[in-house]
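Only one chain is shown below, in structure tokens, and it's the form predicted alone.
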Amino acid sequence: MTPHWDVIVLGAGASGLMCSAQAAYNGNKVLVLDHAPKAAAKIRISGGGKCNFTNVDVSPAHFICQNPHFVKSALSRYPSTAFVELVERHGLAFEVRGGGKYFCAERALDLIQILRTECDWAGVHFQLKTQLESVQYRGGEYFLNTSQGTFCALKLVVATGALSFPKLKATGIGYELAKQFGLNVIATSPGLVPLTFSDKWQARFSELSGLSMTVCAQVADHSFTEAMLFTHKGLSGPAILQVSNYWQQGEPITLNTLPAYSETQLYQAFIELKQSGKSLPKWLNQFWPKRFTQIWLEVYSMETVLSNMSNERLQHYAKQLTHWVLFPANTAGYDKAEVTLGGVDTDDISSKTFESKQPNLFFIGEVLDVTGQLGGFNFQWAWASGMACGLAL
């Protein structure tokens, strides 16, 4: 295999495969390097093995980036409909679930095969199970010293992903390369990650481990109404993963445990329940797991029948259930995180070509300071940034 290439793409993940195929279709001689034994490991395991690969409704509002305007160009030029059209041409069976989430109907491997087929058709070459040891830039070319020898290219694309899923051999090599060439890297932290507790609630949540309920979880101005899952160490599930992107250590999260009701509406429901003389636990069990109802009534010493309660007390109950304030101790870390917050500063990257201020050095996908919410948005960013970069090569 010749060591001289027009383009070398570091990383055989979602953005790397998308970029490689497009760059090769443009007539470039493209090599993909990756240390993993197989391409697209994260696609393979995501979404319970069915990969939530995009969303019906994708907008810049679904992304976190210090420069909120950065994502607009790529997302507008390659919308989710474009990717859906691509997989439809290949005959991928998919389904659209709640919240507009697209999933493979059978297995994520079918999606990987589509991406590999596109790369094969375009003439992309792969060099897997190859460790990158160093990168040098001299004479207008990038020289990559690897465990399989030295490769050089006129253009280098960094699509190495980030720090989440370390079991898949995720590393911070993309950040190291950015720093090597004088680019700024914004501090990273786990994103879309469970929250852990160390106070009395940790023991209570452990008792409830495996149960789930629908809540509205809120951090600052960001709120999400989705399922919440109790774990041995704290809280998880879509609602918690969503707010984890916005949570800072020491800050509270607020849960409306009955999201179908506002505080005022719940107060009125309690008034009606008081007048009827019916059981509060039985009413709550319509919405909550019975074990959670039991623990809640134990912890907060709520009366099981409201007929003798003052309206003022009912107002307090309504506030308590719709504004349950908790203080997580920490996140569950990169081991459990789906994405990484922070990354290569987009102020150093072109939003149209993804070229950095270092000539012919490009950064795409999760290595950038762009993080999507849960629901297929991070994969859509991979497709859009990969396509935009590939077109520019």
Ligand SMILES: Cc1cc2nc3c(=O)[nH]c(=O)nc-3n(C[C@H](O)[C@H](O)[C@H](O)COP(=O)(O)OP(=O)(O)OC[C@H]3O[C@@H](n4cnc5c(N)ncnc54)[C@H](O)[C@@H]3O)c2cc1C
The other form holds:
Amino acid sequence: MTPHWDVIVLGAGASGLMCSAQAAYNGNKVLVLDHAPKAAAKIRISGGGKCNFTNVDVSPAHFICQNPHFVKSALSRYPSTAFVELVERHGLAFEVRGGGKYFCAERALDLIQILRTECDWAGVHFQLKTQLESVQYRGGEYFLNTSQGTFCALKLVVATGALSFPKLKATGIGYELAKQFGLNVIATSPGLVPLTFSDKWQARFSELSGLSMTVCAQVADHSFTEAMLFTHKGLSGPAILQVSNYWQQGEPITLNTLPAYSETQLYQAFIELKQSGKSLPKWLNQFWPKRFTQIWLEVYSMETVLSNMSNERLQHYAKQLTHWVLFPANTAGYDKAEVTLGGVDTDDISSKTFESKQPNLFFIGEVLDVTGQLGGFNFQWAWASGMACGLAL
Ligand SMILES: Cc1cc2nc3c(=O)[nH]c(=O)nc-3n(C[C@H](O)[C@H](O)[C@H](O)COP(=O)(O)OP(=O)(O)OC[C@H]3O[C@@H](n4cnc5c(N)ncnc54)[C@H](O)[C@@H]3O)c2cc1C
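The block above covers the form predicted alone; next, return the form predicted together with the ligand.
Entire complex below, previous chain first.
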């Protein structure tokens, strides 16, 4: 006999757990099905094992979506304060770091335990280590054929996340299901991802690998002042991950390597330095790691004493340092991306209930065309969309 459920949630990740608990509290018989051996692998490893689970200041402006209004309803109905209240009720020790980022004080596992406890209290059933083979819709019910037999439900919630970090069992099954049921999927690409240099730039800068410095990174109208990290293949660190969400292949990124200075202020500082007769490298080393100063002066054949330099030359240097224009070759791909841009088109989804145009088929979390900036926004989207959907079930 095929077991019948009111709701099957496909995906025991952040949004799936949130939705399941709420749907079960509403009185539904809920099954969560996942192919992974354990729930919420991404929560476990996120934030260096401490999970940046939300942010003090969450607004629609922190998200990328073809319809920027889509996120408003869920985010306003389940703000970050609501999630913080939930974890406080469970006694989670947490800390708020720079940029309003909430982290677990000890282990991300404690957060998973809270979500699992909520699911247990609500009576959610788990079916892990189960491979989905196909989904059929007949007689008003969804039949999931799996490696462990067939499961059937009146309502199916797709919470399978996106393509980033395939080693954590990420797949594109959510997009395939959307297409199977006639929904549109916006083209996907890696987001919050390191950027790679061309061979020429790699040769010049690879010896800086491991070195970190604060920059203001800019792509189009989006700029972020945070740490940047040199890697063997290119650039990473928060500033680069943030702009990667807005970068298109072939476009430049612009770095202000001295973000405390605008071009005009730096020119003024150089004039004063010229008059004082002090050396440029020593001055730069106040702000830059020494190795970066050394490589920069070599690569750009920059003179170290400004005394005999024309003001035009100083102006040129001020521009070069505050507008370092780089053309990344590519991104480091889904293997290194924290999120996936694009996904199930929100035009086909209700922003209130998360039901799609296909009756009783719901999509929540990262599988949707909604991507947050770095800072806990992606988990906040998982909680908010999961809760909104759970309440509607
Ligand atoms: C390294 C890393 C660090 C991150 N750090 C942060 C952070 O600190 N803060 C933040 O806000 N965001 C962070 N993110 C992003 C965040 O993890 C995701 O946005 C969030 O987990 C999305 O939730 P979700 O429920 O949509 O999907 P997920 O949490 O990815 O859950 C999807 C679930 O679906 C299951 N699944 C997939 N395919 C199938 C299938 N074919 N059959 C059955 N089950 C399937 C998976 O096993 C998984 O359990 C990070 C991501 C990565 C990769």
